[in-house]
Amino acid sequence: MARFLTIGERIHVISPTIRKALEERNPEPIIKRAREQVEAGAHYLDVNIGPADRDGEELMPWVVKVLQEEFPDTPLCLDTANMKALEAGIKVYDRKPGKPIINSADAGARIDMINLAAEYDAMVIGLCAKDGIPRDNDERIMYCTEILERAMEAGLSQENILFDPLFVVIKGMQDKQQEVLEAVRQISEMGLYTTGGLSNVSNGCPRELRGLIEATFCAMAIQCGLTSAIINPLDKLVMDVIKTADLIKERYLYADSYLDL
């Protein structure tokens, strides 16, 4: 990966505005959230429709078409545990801006997401977990290896997998932060790409602290080899730190205006 990959997180069914828009098939709030993130510099847009057990096979293609018609140059990360909904979304997905990302496989009940990614030549996020948060890094690496082995069996290249060691909340799991950073380092040293949900780290913290915590953790993780993250791209501090880290890692030449790139 030439530069750090940012995946915008703000089209999420947990948001009342987005949930209502999905239920009513109202594209305007979804397009508004997407536009804000694209203009802020997000490379991918995550589209989380939740479990969508009842109507996922119709809902995911609908939202994929809405977003790709409005933002034809922005690739999507399709986010649901419903495999049939994912498949339906991938079938209508226009690959011109880049491959879709499936969010996400794990080493447990969702391992078959790897096969889906291989079948449709998609990328996939691989959670280094089986059932909840891993106890330690030995478990993380074990599950990472299981996912990698399944991918090799399915014919999916490791370049198409973003391994997620599971970022954990600092408020209550402060003692686990260095462990997660070490997992990023270990997975990166295996020659693999990595990602994680950055907002997980600051979840439950006061609003005025969240951006600072996320930006600092992200900078530390990038130094450990992190290659992408699911973020709120409207947080300028986080975005500026990512751009600066890319600069320091010589991923582009310095210019006084580099933050405007």
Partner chain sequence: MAYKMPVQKYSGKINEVTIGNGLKLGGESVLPFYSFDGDIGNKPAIGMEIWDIYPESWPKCLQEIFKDVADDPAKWANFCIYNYSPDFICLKFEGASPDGLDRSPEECAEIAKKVAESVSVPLVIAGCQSNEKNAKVFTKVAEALADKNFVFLSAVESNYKEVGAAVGMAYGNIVAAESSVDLNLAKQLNILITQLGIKPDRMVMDPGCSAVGYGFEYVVTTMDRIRLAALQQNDTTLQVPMILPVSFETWKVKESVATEDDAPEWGSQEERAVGMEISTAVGVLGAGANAVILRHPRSVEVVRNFINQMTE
Given for the second form:
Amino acid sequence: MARFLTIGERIHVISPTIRKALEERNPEPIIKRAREQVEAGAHYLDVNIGPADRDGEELMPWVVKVLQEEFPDTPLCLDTANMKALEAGIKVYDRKPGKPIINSADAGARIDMINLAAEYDAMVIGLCAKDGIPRDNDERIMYCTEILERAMEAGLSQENILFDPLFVVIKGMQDKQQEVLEAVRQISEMGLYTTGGLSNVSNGCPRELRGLIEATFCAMAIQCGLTSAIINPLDKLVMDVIKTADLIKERYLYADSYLDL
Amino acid sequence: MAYKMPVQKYSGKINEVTIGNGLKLGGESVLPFYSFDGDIGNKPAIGMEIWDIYPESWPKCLQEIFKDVADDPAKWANFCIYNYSPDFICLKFEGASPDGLDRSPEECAEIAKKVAESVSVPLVIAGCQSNEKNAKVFTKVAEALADKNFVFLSAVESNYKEVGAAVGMAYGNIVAAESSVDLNLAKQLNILITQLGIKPDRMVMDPGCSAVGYGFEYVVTTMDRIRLAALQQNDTTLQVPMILPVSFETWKVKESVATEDDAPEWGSQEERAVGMEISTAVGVLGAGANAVILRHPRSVEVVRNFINQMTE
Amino acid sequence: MALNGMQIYKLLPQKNCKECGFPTCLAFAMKLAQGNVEAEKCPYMSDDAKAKLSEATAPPMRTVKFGAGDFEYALGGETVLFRHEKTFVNRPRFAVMFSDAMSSDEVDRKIKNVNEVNYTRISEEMHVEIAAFKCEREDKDAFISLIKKVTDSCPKVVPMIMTENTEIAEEAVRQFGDKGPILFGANDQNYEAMVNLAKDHKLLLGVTAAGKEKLYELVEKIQKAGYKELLLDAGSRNLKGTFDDMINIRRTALLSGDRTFGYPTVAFVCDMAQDKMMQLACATLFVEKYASIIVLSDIDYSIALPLFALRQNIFTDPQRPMRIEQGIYKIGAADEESPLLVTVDFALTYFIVSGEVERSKVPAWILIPDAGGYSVLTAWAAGKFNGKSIAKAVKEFEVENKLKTRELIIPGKVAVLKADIEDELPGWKVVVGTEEAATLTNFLRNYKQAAS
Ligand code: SF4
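So the form predicted on its own is up there; where is the form predicted in complex with the partner chain?
Full complex below, order starting with the chain above.
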């Protein structure tokens, strides 16, 4: 079985530093954040440029090139709602380190992203949602299979889709956590791959608790079948727990020094 | 529907390690002998075991073959090379054993040097029962044979620092990591040895051996899992050629030591012992061994024939 | 062949009625493909769809049988390529080759050898299970009388009748059908008659063709003719080619999920070399990977001891390690004064200990109590290897009557048991042995010297 896939989340337009760097086309801060994440062991880097309605088609290729020149061995996850920007980004993307991931399609307005992924032989994150957070798991699985059907029609095989059941915040939605884990299990039992944004879970919690909450949720989700997550790789606890969970899942052989590798 | 052959293509590849001047081990990127899948790398090598002392404890039928030369390791080595052309000689310092002759490291180094100077093939230096003593012996022998690319069998959990530092770092020889049929220790030892600064292509491993019938399933399973991790999961810590000292194990089991008086119904002792040695050697080769160590000339001949047929 | 979720989805009514407990037919189909749910959960599936599904979920490799009575054996049924993934289930069986072209001296010699190799190793009886009979002279009577002679003299072997001549096959099957023989020799020309013969007598049918491609076509035809008790031979008679056949036939079944090759295979080691040691080498490889019947030219202890031992090891269930029978074992010419050791009933431990005792040349006794089949420390930690279990074994196996010695050597790793055992066994002295079996040889020599 393949190792758990980690997608580093720290190149995000929400961060003022990144926003400024994107606006000014200043590579330095972006490269710095990328380097930290690569060194911490992230497999993929997410690149969120926001809606980028105005200049997305030019911005996405720029940032893709900046990152790939510096990190030729690290594949990217292109994150924006702007389809044109995604297409432009994929066109300049060098797939030597791995296929690009499109973040993200859903079962509603953004279902066409599936076709985009099929057209360009990319991977795609499929949000099991239509508008807003799904009501229950029946709805989640409905959306999941709607996305899957669209993918089959478009000729995109299931290994290329990471289904995201939509992780929800613990503070305020504590009663939904088990349901999300159950959704991970149900999707996994269909033989599909899954992912989710771990920081969604700990949003708004005290800083010193966030890593613990995310790591614990992640371990529990991995047991339900979770195959990947969008995370902050600088959080050593989360990374160590993922390595350990992979170990317990027998995805690689144990040795006393496994955390050093 | 026409037949379609399945293929197992892997991302990992076993390191190619050079012993002595040009004996190459490893390099394969498929399961052992799966030439229909891809590159099977270098032919597995065969070594012959000799001792620094006369092998009093070997079965008579085996002593008989070497009795005229076994008093002198250099003569013994050349006798083997001349008559049976092994790929390497394994010189085992049984005489260093604190329970036996307790030969000093300096004396061992003297002998090793003499043997090395007289032979045309690489050496694999093996120690005695005591890991503590072996560390001292290996240090001196490695110094005497500096930069020869000879293999030292072996570094274990309790002495890897000393053995690694001397054999691998200071004197430019090749460390064999020995883990007695313990998968996780096998991996850990490899990690620890590379952490000493030894390059992955300057080491080999002995995952532990036993004779067929004596828990051999553990040997096979350990080797299978090491190879699958190396090839399938691309686990770089385990992409190390494996050397199996088959003869250390097979010549002490009942099937080989029982004389014809002890077990008349079993027939020739020599043939039984050779059978155990051949079957064990092929058993580990089939599970991924890149080199085997043997004692009996007949075993060498048959195992070589087997390897040639499988690889040519 | 196994179906994926989409292929199953197409077989479903696509009503999305949720009666199966899933929100959509596709969700149900995906889960079916993973084998995580029963097909019956959907009440609306057509019979045709059900048939296709059950065909797709059958095991990848058939289990077939041959032989009769006490000598009936199962072959195949494997689900994994490596024993650690689960376990191997049906061990390969060994055959010795006879032919009607052999001199009667040769036949007699082989009969003698087959009967001589017969011994027990860890509660398993070891002997050649099959006598293969190659019909080379196309002389029906000579062939039948050869089979008769050998099967009369070797009551434990099941015959494998090897001929492509259907008339001779028919006669042999008529005469020896009650032994559950293997009928070997269905080829492209004769397969219809051979299938009928095998069907009538419920026999395992050996199918042979030149190469995997031709074999594949032939098996497809035979399956269409409705017969599935098969043993495959892709025709290679050399080592490398046979290895290729064994690996790829097995992988086709288990990795590709293609049941056309989901049958056991036979390796004709007898044709790979004249030298018996070379045959031993070839047979060793095929015990590991992946023959179900291994045909040798002949047998003696020098090749039987390693081969049977190897087979016993490789086909041990990894979840249930081998245990040695409890009792008191005599090593060498031990008498009532000889040293007495105790260790656990985990077969590997026993073998290592007994091997070292043997090597020391000090005759001795080894007592094996019921220790749950664990290694020394594990058994001790689990409370299975202690004063009670050891004292029980001393009584049960009447050690006090058999031996004069009242000293018991225990493994050094469980030195803590000394007092415990001495409490349970009044009049006995416990001697702490070595931590590792490897140093037992010296220990025993010194122990004996001190005693005398
Ligand atoms: S019961 Fe059958 S028809 Fe109804 S949803 Fe389930 S699979 Fe579809």
